[in-house]
Each structure stands twice: as C-alpha cells, then as structure tokens.
Amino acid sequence: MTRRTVISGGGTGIGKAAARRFAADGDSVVIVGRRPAILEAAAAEINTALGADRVTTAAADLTEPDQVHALAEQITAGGPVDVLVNNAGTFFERTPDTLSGIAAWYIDTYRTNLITAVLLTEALLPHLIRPGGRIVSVSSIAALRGPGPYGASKAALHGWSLGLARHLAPQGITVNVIAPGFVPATEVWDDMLTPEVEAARVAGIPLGRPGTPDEVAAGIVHLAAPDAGWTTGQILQINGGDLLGRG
C-alpha cells in the first residue's frame, strides 16, 4: 500500500535525499520548504529520474502558525499521513556584542530549528495514521555537544521528541531522532565551508570522511519503515565514529 510522507526542508540536502529515497519506494512525498522554486526543481529531478509522479510540492514558512495551519489543510486534503520528516532548520553564523544581539540570535535559531517541527507536527498530528505512524526529526551531533544556540535549539528538539515518543506510544505512533555529523553537503555549510574546516573537521572521524546526504536519509527511512514498530524515543547517531555510544 502506497505511504504518504511529508518532509520539511525537502529541497535540498539531506531533506531532499530522503525525499528521493521514500518515493523510490512508491511513497507518495511532499516536500516543504520557503521557496518553491527550490522545492518544485527538487520533485521535478526526483520525479524524472524515476519516471513517475511521485513528489509534489507545498510551500510555507514554518515558523508563521497560520501558515502552518494552511499548510495543513492543503496536505490532509489528499488524505491521512503515514510518515513526517522534520527536516527544516539551519545554522546562523553571528557575533553579537550586545544582549538584544544575542537574544535575537538565540530566537531565530529557536524558532528555525525547534519551533518549525512542533508547530508542523501539532498541525499534522490528528491526520498521522494510527497505529503505524513515523516522525522522524533531524538533529545534529551538535546537540550532544554543543555549540551556541545551534547546539542548544537541537537539544530542545531531542528533549521534545522524547516526551512526544512517550505521549504517543499507546496509539502505535513511534517518534525518533536522527543526529548526522559533519555532512558538507548541506545548506548548513554553504558559507562556512572551507578547504580548512573541512580537513579540520575529518580529521576528528574516526572513518576518515565526511558523511553524505544519503548515508543520512537512510537512516531516515529505517526509522520511518512499517517494520520499525518498535523503536520509539531513541536519537541515531550517524557521524562515522565522530561521537561514539552517546544518544
């Protein structure tokens, strides 16, 4: 039976591997984002190399509530969802020197990175299936270690899906977490990444490389697999040794 899935941030990166790996399994994608051009060239590219109409596209701001409840209703329009992939979030380079500074740092990084899963899954939550529904949030090895306002937005988001997983777990819903190291292949590193920090940054991986978009969406899809009933409240790491036995 054909799946429907809903992954936010899905027009790029890791969002939209894993968008390319649900939908080669005959589920049925939207991807969400900000920009629909972004979003309409990644379901055209994913659409195409599989021949098939498989992704489609719906565009809003995550952080806008009301935006969010149109969203909703334009999904659930289409029926009832099997599996949502809080993908959505980003990494704000600053320096601030003065506390409005760093209190408008801290809220933006909030409000991207915690705020866009808990306002589209509360959203989408009364139309997840039940038993057999998936969410599935993207974190950051940075959540178990820090940085900033980074790494603290990500753990907010660990701790919020835990309490979740427990909350839903006695209507057959499991929510898990996917926490990816250094993953060059990202938004997150467009400005950031130099021939430097990157040398720097493998060479703390015990396997040696960066990770990829692919290697991460797998793991996406394991969690959200009919299979996977049983694996609720846990945080993956896939970070090629980078932080080992912590979750």
Ligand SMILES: NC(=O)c1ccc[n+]([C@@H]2O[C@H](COP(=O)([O-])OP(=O)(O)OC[C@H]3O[C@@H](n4cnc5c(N)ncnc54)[C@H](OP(=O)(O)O)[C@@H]3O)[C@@H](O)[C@H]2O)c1
The other form holds:
Amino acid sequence: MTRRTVISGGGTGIGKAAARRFAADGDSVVIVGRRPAILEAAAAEINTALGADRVTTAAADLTEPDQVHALAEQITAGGPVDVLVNNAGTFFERTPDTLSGIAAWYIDTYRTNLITAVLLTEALLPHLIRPGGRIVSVSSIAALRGPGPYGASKAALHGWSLGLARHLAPQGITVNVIAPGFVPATEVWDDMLTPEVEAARVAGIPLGRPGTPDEVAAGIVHLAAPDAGWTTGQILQINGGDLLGRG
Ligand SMILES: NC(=O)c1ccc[n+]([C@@H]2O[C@H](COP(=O)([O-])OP(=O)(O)OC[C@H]3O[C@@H](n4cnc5c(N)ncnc54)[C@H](OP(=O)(O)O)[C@@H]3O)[C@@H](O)[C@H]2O)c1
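Return the form predicted in complex with the ligand of this protein as a structure block, the form predicted alone having already been given.
Time for the whole complex; same chain goes first.
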C-alpha cells in the first residue's frame, strides 16, 4: 500500500535525498520548506527521474504556528500520514557581543532546529496512522559536542524525541533520531565551507571522507520502514566514525 510521507526541509540537501528514496520506494511524498521555487524544482527533478508524480510540495515557515496549522490542514485533507521526517534546521553563525545578541542567537537557533519539529509533529500527530506511524527527526553530531546554540538545540531535539517515543509507543508509533556528522554537499554549509574547514573536519573522521546526503537518507528510510516497528527511542549516529576519533 502507498504510504504518505512528509519531509520538512525536503527541497534541499539531506531532506531532498530522503524524498528521492521514499518516492523511489513508491511513497507519496510531501516536501515542505519556506521557498516554493526550490521545492517545486526538487519535486520536478525527482518526479521526472522516476517517471511518476510521487512528490508534491507545500510551502510554510515551520517556526510560525499559524502557517504550520494551515499546512497540516492542507496535508491531511489528502488523508492520514504514515511517516513524518523532521529534517528542517540550520546553523546560525554569529558572535554576538551583548547579552541581548546572545539571547537572539539562541532563540533563533532553537526556533529553527527544535520548534519547527515540535510544531509540525503536534499539528500532524492526530493524523498519524496508529499503529505503524513513524517519526524520524534529524539532529547532529553537534548534539553531543557543541558548538553553542546549534549543539544545544539539537540536544534538545534528542530529549524531546525520547520523551515522545515513550509517550507514543502504546499507540504503535515509533520515534527515532538520525544524528549526522559532516555532510558538506548541502545548503547548511553554503556560507561556511572553505578548503581549510573541509580538511579539518575530514581529518577527524576515521573513515577519511565526508558523508553524502544519500548516506544519511538511507538511515532515515531505514528507521521509517514498515518493518522497523520494534525500534524506538534510538539516536542513530551517521558520521563515518567521527565520535570515535582517529586511532
Ligand atoms: N549537512 C551537515 O553537515 C549536517 C550535519 C548534521 C546535521 N545536519 C542537519 O540536517 C538537516 C538537513 O540539513 P542539510 O544539511 O540538508 O542542509 P540544507 O540543505 O540547508 O537543508 C535545510 C532545510 O531546512 C529548511 N528549513 C530551514 N528552516 C526552515 C523553516 N523555518 N521552515 C521550513 N523549512 C525550513 C530549508 O528550506 P528553506 O530555506 O526553503 O525553508 C532547507 O531545505 C538539518 O536539520 C541540519 O541541521 C546537517
């Protein structure tokens, strides 16, 4: 049976790679982000490659409750949801020198990396199939080793997901997290990637290379699979061994 999968941040990077894989498996996929043109281009690219219209788009700023409410009504008008992938998020590079600047930096980062997932999940939860529903959220290796508000916001995603996993288990809904390491071929790195940064990052990875969006997407698809129903409350690190350090 065709599953309905919703992916936030599905127009670029890891989310787009996940959309491609879910759609290739036959799912009906809704990709969500703030920029309609980016979403539409991603959907067209995937649909053309598959020769089937499996990916549709819905634009919303997921930090805004009213927009999330309207988005959920739009999505669920088409039926219940089987899989929710909370992938939207980004890194805010700032070095504020006032307390109000630091507060704004943390608040913006939490809104983008945590509140987007909380709002979309709360809005879609009544429409998630049970038993069998799947929630997969994308955090980061930064959740375990910083830096600053980005790592803290991703760690908050871990705590929230573990609580949700306990809460939803009796209803047959699983909740898991993917924590990627360095995946440079995405927009999150657009303004930050220099050859020096890339070399420094790769130097710490035992497998000796960056990851790809597709390698992270493979983990998302695995945790969302129909036969992954006894896996919940897990945080899967996909990072080339980065947390181990080089021997
Ligand atoms: N790449 C890495 O090295 C890496 C490592 C660890 C974790 N991650 C995490 O992986 C996830 C995917 O990132 P990526 O690397 O694939 O980078 P990306 O290409 O920048 O993807 C982020 C996506 O999130 C969407 N988004 C951001 N804010 C949003 C909002 N308020 N409402 C709706 N959508 C929003 C963006 O679309 P719009 O701008 O159009 O809204 C974009 O499609 C993120 O959570 C990121 O923190 C990435």
